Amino acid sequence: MNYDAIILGAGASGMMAAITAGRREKKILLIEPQGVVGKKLSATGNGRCNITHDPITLNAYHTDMPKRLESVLSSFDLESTRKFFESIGVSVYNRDGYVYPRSNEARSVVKCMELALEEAGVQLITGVTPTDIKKTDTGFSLKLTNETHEAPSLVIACGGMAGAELGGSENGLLLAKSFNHRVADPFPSLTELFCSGLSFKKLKGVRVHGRVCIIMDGEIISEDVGEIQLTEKGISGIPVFNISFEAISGLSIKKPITAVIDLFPEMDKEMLRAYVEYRCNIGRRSIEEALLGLLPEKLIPEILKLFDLNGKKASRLSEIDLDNLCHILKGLALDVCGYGDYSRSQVMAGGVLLHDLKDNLESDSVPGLFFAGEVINVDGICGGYNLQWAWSSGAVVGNHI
């Protein structure tokens, strides 16, 4: 069957291109090997969907080519979001830059989109997987099954690798080299940090609040603070996710990287010193109790080993003991050693170099080629901003095709 376009993968980017294209009244094919649409973004935001940012900063981001990125965002942006969601009936609030859907749940988004392909016409296959995929002197043409489906424009929005049960793949990667298109090496993102330093096993599931700062060459590349989770190997939570593409890339090139983390970053190193002392000197309590209520309970002892601290009383601690305290409380060092695979991490750095698109994400080499969402070289934190790149790249496709 003829179609004006084909786009394979019904995930944020996929059916958001799907849509677009449809209510402009062209003849779409959208397929999904899943058996269902838009799986992952099911799962988005512990199940809420962080729909997108308010504001949109491009710092947020990594990319190959900015201009472009920022080209894209501008031309569906926070408000064009707004009213797209709107328009097929998810109402949104903003909970501290955080846009999520007023129902809080991830899974009324997906039926809503369903919804809207259908309204726009789109015809939908899932469950099964394409092959034969090539171009031909009017496009492009592929197979489900036995039957052949040919189309003037294809559209790769199969995402990236991260999640695998969520459906994510390499796919996408392999079909745009397969086009000779160049591909920037992908890896993990926003994904926890594997370190030495402290006993992990015996820290799972602590909870602080905290900066942490990654460091290479002496210099700090990145830092961000929030919650950080320590875990059975090392680190993670939103922030530790934020700073995980710097890490990881640090790594890429076997350079030594070090997570900082600063346990007080609403102290000075004077106010923190003055408020430990303090506390030492309350009652006769060892050093262990004085820093009860301070800190986790079980990182105390993990803290106070570092310097043989433990089981010393507080108010004999020596000037130097304080020092060295408070200089573990504001720097705790860790080497990084290792990350989350694809299994661990939200998105997928790396893909489809933007700098050999157009601004409407069209192949510069292959004309009718279309790109949206993961599978491009864009990434950006955590906090809605992936999924705002999947909307507006995918609604910037569909208005071209």
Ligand SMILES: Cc1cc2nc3c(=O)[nH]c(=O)nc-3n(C[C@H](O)[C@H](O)[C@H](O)COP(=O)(O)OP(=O)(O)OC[C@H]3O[C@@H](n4cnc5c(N)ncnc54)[C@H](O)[C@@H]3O)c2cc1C
Given for the second form:
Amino acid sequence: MNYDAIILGAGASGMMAAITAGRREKKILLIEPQGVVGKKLSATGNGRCNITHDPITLNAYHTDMPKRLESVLSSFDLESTRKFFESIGVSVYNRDGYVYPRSNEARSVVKCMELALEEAGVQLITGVTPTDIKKTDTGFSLKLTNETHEAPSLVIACGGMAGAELGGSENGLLLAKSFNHRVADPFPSLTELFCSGLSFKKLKGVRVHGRVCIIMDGEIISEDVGEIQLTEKGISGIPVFNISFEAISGLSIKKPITAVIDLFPEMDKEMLRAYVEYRCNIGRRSIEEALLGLLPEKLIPEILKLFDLNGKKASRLSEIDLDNLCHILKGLALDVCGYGDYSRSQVMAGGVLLHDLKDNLESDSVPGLFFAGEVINVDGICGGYNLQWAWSSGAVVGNHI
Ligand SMILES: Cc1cc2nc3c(=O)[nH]c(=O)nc-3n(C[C@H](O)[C@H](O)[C@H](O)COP(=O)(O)OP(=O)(O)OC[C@H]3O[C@@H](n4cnc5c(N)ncnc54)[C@H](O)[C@@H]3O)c2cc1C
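Hand over the structure of the form predicted together with the named molecule; the form predicted alone is what we had up.
In what comes next, the whole complex appears, and the chain from above leads the way.
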């Protein structure tokens, strides 16, 4: 069968590309190896789908070519995204910048995209993996079971390796390499960091509000504030996800990486010192009791252990003891020794170099070959930025094939 374009992957970016091109009367074949479309999309935002962020800022992303990223994001911006979703039946709302469907159901986003694919006349084939993908004189050809399909354009929208159980795989990168495309080394991002420095097994499930900084070569290379979760092996939660890219990049070049947590970002050192001293003089409490209600109970002995303060009377702490305690509360230093793999990460960093694509995301070296979504070397922090990249890149490709 002949088409105007064949799109590989019915995830966020592939469906967007197919609907956009189908609405332009292009004859599109969309292929998805899994039995359903949008499997990862239906798990996003804890099942609620954080569709995008308002506003979208460039510094929320990592890429090799910020200018091209900006061009793609502005070609299909926030307003275009909102209009597109309204046009397929998905109404959205904004909660502190995080944009969700009003249904609060990722499933309904997938369902509406599926309906829009049908309405745009896209031919969808699921449950089969394409083979023999080749460049021909007139475009591209591939096999699905025994049938050969051809088109002048091919779109690789196969996603990245994050979330294997949701369809994450290396397929897109392998295909890109088969067309001699350069790929930035991939690694899991938006993931937990494994650390040493505390008895994490005892602390699993503890949550603290704080600022977490990543230190490399004595300098802060990334930081974020929010709810930090302690896990069996280290630290997790949105602020940790957001600084994981820089921490993992540092580890990958064998640099010692330290995560420093400020448990009281809203107070400076002097304020905190005065406040802790005041609490130490309430009643005749032990230091553990003086910190109750200030820190999660399980964390208190772990913090006190660092300066051998356990069991001391709060009012009898020396000036040095108080200084040490406040120093730790403002800067709990943990050595980062590893990170969650792709099964625990939300996104893959690295991928096909944006530098080697045109502004319409067509390959510079292979005419008619396009890329969209996470397979490209663009990844963002938490908050809807990764899906916005999938929508914008998918729409730009869909408008040019
Ligand atoms: C648990 C989780 C929660 C997330 N939550 C959010 C969120 O709330 N907001 C946000 O912005 N981002 C979120 N993300 C990230 C976001 O889901 C991805 O960045 C986005 O889905 C990438 O879109 P994509 O189209 O590139 O890839 P995908 O959506 O992964 O789609 C790629 C598709 O290609 C298919 N495929 C693979 N190989 C082939 C092949 N050889 N031929 C044809 N098809 C193939 C796959 O089966 C898959 O369906 C989350 C990720 C995870 C894992």
